[in-house]
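The chain that follows stands alone, in the form predicted alone, written as structure tokens.
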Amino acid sequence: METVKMKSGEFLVKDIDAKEIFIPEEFNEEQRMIAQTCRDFMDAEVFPNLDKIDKGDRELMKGILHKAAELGMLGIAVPEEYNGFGQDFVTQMLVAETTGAGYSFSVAYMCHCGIGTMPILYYGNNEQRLRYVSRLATGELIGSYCLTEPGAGSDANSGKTNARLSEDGKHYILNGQKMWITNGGFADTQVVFAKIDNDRILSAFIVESNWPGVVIGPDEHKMGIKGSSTTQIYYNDVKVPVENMLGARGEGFRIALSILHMGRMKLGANVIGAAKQTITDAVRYANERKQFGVLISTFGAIKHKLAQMVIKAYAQESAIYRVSKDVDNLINQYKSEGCDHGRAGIDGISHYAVEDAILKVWGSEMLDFVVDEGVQIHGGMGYSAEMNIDRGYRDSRINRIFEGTNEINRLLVVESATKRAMKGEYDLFGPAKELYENLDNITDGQVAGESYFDQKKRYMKNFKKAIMIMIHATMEKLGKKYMAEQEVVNNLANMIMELYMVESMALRIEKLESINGTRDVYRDMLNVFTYDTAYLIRKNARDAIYSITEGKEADALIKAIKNLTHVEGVNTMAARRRIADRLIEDNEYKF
């Protein structure tokens, strides 16, 4: 069994050897076959029906999900004893990436396989798993997840939906309202969150949609993901058998938070598939469209856009599979210690709360950037509903709201990382204090004759030092209420996110070279991304410094951060052109 190389958030203070991470180039034959099955399914059943799907035909979407079930796609994450395939977390993420190109179908599919099924697998007892999970895995049932209410969005625990025990003690009587329920119009099962009596904390229940008192509203009219059935659901004295409580009384809030961690991670994989599809659509259009007598793919401005789209997608992919293998290793460790399969799975995913939030925020904003540039490359046709880029642009926007808004998740990045350090899971504050007390002695640490990857490792260490200094300075100046100053916390979160992404890319490319030898186009990507990251870390640090201090102390901090974010200059124009030329030659995303 592989050991856990790094705890959640520990990347802030610990270096890791490239050979110890997982990269997509290491997918085994079975994983590649599963991904190809998913691609073939998308080509046959989803892409030809995109216009019909977007008209909101509930039966069509349910029918496509049933066809996916026939191929086993609904049971990828479900153990064999419950009619699934029991694939590891890396494979689950590969499937999430592959199906991420499916627009509204992707939303319905991921809802069913993720938040519609996994709460019962992770927190249900064996009877509940046999009754529901085994049928969700085969498509006999389609699942949904009912948490949000009109007055309870980001503050999920403030929901008003209520459950009270019946006089005979056999049922909970459920009353309330839920909104923004994905698959709501055709789902057979619902994981519903409600407070029992006057409880302060939520409990969770498995509800069947055809039970008396369950009223399904019409589909909402939305900006994007128009083919995804999104409804309100009302509960009017619904009798829920006591044996359908999921987990223990009052455990609902924990279940909700844990499932959101999973959803964030899988969304982070989903957006990669959507980004790759958009990049392919954009370069193919650029290779066909002529202006001023030449293909627009020959224009420097277009090459800049294409290259930047590739760099960001590649970074997200590098980070996703790096942490996915960490999750697998931790799940296996929990199992070896005697933990139940379900709890081992969700505890393994939830442990990586810092990375979950990073990948959700950075990935959703990466896709928004990619589709926006995709529209621009298409020009006027990008604004036409005739092109898929129109659908991709509108569908992308929900990802910054899904699974907790990006504003909430930015706060979680910092809060989770610092709380783990406070619990002693890794030493952040000791080194941070030492750096802060020796600001005048900080240099960029440049060494004569260092190798290419040694230089990049030095940059990463310096970025980490810059972040540690800023965390200490923020907590020193703002005290225990530092989380209340959200603008400064956002600066810290941005620094942490950029570090994780660039380090993940650097580790991937170093390992890739050890397998396949040097390929300059990947170094071009890393050079540009590192150069840009240094600027972003420096900019966010400066903004935070001037928000919390001034005078000589601010000057000392600024000088230290400048030294720690100093990187070698890069001819970004030439590097981006080489990246774009590779994409243009391939005529699709093949990185």
Given for the second form:
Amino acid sequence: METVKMKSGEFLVKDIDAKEIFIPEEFNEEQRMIAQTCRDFMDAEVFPNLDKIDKGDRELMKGILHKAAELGMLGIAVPEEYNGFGQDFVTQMLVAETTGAGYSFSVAYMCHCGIGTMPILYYGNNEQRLRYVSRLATGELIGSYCLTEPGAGSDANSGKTNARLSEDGKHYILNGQKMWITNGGFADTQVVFAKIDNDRILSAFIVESNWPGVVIGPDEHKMGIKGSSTTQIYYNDVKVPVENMLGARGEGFRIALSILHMGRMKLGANVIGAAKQTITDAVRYANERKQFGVLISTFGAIKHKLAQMVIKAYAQESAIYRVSKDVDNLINQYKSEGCDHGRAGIDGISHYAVEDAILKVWGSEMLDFVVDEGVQIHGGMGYSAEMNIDRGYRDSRINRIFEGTNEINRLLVVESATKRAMKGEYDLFGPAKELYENLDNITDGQVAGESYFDQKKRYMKNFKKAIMIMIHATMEKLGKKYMAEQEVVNNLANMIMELYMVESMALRIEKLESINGTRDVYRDMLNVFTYDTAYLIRKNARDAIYSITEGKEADALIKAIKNLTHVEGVNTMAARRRIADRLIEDNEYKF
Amino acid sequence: MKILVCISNVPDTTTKVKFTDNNTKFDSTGVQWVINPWDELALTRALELKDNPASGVKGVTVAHVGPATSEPTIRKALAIGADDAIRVNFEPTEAYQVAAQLAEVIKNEPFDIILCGIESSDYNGSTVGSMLAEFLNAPSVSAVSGLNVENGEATITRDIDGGKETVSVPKPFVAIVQKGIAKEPRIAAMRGIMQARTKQIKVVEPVSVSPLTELIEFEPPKPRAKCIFVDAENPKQLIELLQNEAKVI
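In place of the form predicted alone, output the structure of the form predicted in complex with its partner chain.
Next comes the full complex, this chain leading.
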């Protein structure tokens, strides 16, 4: 069993050897075959039906989910004893990535396999798992998840849906209203959150859609993911058998938050599939469209866009599989300590709270960038609803909203990282204080003759120091209420996110070179991305510094940050052109 | 009754083909390998027959001539539903060697029906099936678009110019199959992928077979010539281009 290499948030203070991380080039034969099955399925059942799916045909979507079930695609994360295939987290993420290219289908599929099924697997007792998970894994049942209410969005625990025990003690009587329920129109089961009597904290229940008193609303008209059924659901004196309470009374809020951690991770993988698909669509169009007598893919402005799209997708991919392996290692550790399979799974995922928030925010913004530039490359045709790029553009937008808005998640990046340090999980504040007290001595640490990757490692160390200094300065200046100054917290979150992305890319490329030898185009990507990241870290630090202090103190901080974000100049034009040229030659995303 | 499906390991059909070593070697860098599409259709039909109890087909084996690096493709065939596989550990340079190696396999382990794709999507040789039948001294039927087996008897439909013909053929025989033989290729299901872990790939050592042909070089297609638009008002330019560039007048 591989040991846990890095705890959540520890990357802020600890360096890791490239050979210790997992990279997507290391997928085994079986994992590649599973991904191919997902791709073949999408080619056969999803892509030919995109227009029909987007017309909101509930039966069609349900039928496609059933076809996915025939291939076993609904049971990938479910253990074999519940009719599934018990695949590890890395494989689950690979499947999430591959199916992420499926527009509305991707949402319906991920809802079913993730938030529709996994809460019962993770928190259900054996009877509940046998009764529901076994049938969800085979597609006999389709699942959904009912948390949001008209007055309870990001503040999930403020929901009004109520459950009270019946006089005979056999049922909870459920009343209330839920909204934005994915798969609501055709799901057979619902994981519903409600407060029992006057409880402060939510409890969770498994509800069957055909029970008396469950009323499903019509599908919402949405900006995108139009083929995904999204409804309101009303509960009017619904009798829920007491044995259908999920977990313990009052455990619902914890369940809801844990499941959000899983959802964020999987969203982080989903967006990679969508981004790769969009990049392929964009480069193919650029390789066909002529203006001024030449293909538009020969223009520098288009190459710039294509290269940026590739770099960002590649960074997200590097980060997602790095953390996925960390999750698997932790799950295996919990299991070896005797933890129940379900709890080991969700505790392993939830532990990486810093990373899942990063991957959700950065990934959803990466995809929004990619689809936006995708539309731009398509020019006027990009604005036509006849092109897939239009669908991709509209469908992308929700990713910044669901699974916790990006605003909430930016706060969570910082809150989770600092809380873990406060708990003593890693020493952030000690080195941060030391750096802060010696700002005048901080240099960029450059040494003569350092190797390519030694230079990159030095940059990463410097970025970490910059972040530690800024965390210390923020807490020093704002005191215990530092989380209330959200703009500054956003600056810190942005710095942390950029670090995780660029470090993941650097580690991946270093490991890749140790296997395949030097590949210049990957170094081009890393050079450009490091150069851009240094600027972004510096910009966010400056914004934060001038928000919390001024005068000589600000000057000293600015000078230290300048040194710590100093990187060698890069001919980004030439590097981006080389990256784009490779994409243009391949005519599809093949990095 | 047992069916053998001969499969080739070919570059994915979207691969951009490049050559190295003075155009004498295929550049396999970054290439994704797949089952030859026609062989995959053959495999699909074999599995459809096995699924039908009335056919009497009890087992489907795949055979491949190639190095260990082609095992992911064989494993894919097992995941799709083949019961077991045989790999002849040999890197052939041409079809004659493939047919000779496959013939040795079949001589040692007889099959009732041997299916080959009508061509492979890499070298388009279209000769393995008929050569194999000759080695086995067995009948071969080409351009097969339909294969039915009932109570052990095979009926074959062939595409001919302007129509179809139906023939019966005694076993063992080689059927060289084309499009229409089966519905869409099957997608490997999760259960199949997991079962493929434990299915056997028997590796056999090759017999000595010298090639009959020798490759001299590959020649990639020439890039498409540039299209020049000439303004209708400017026939002089057209004449000049035809004289000096195209040199046709």
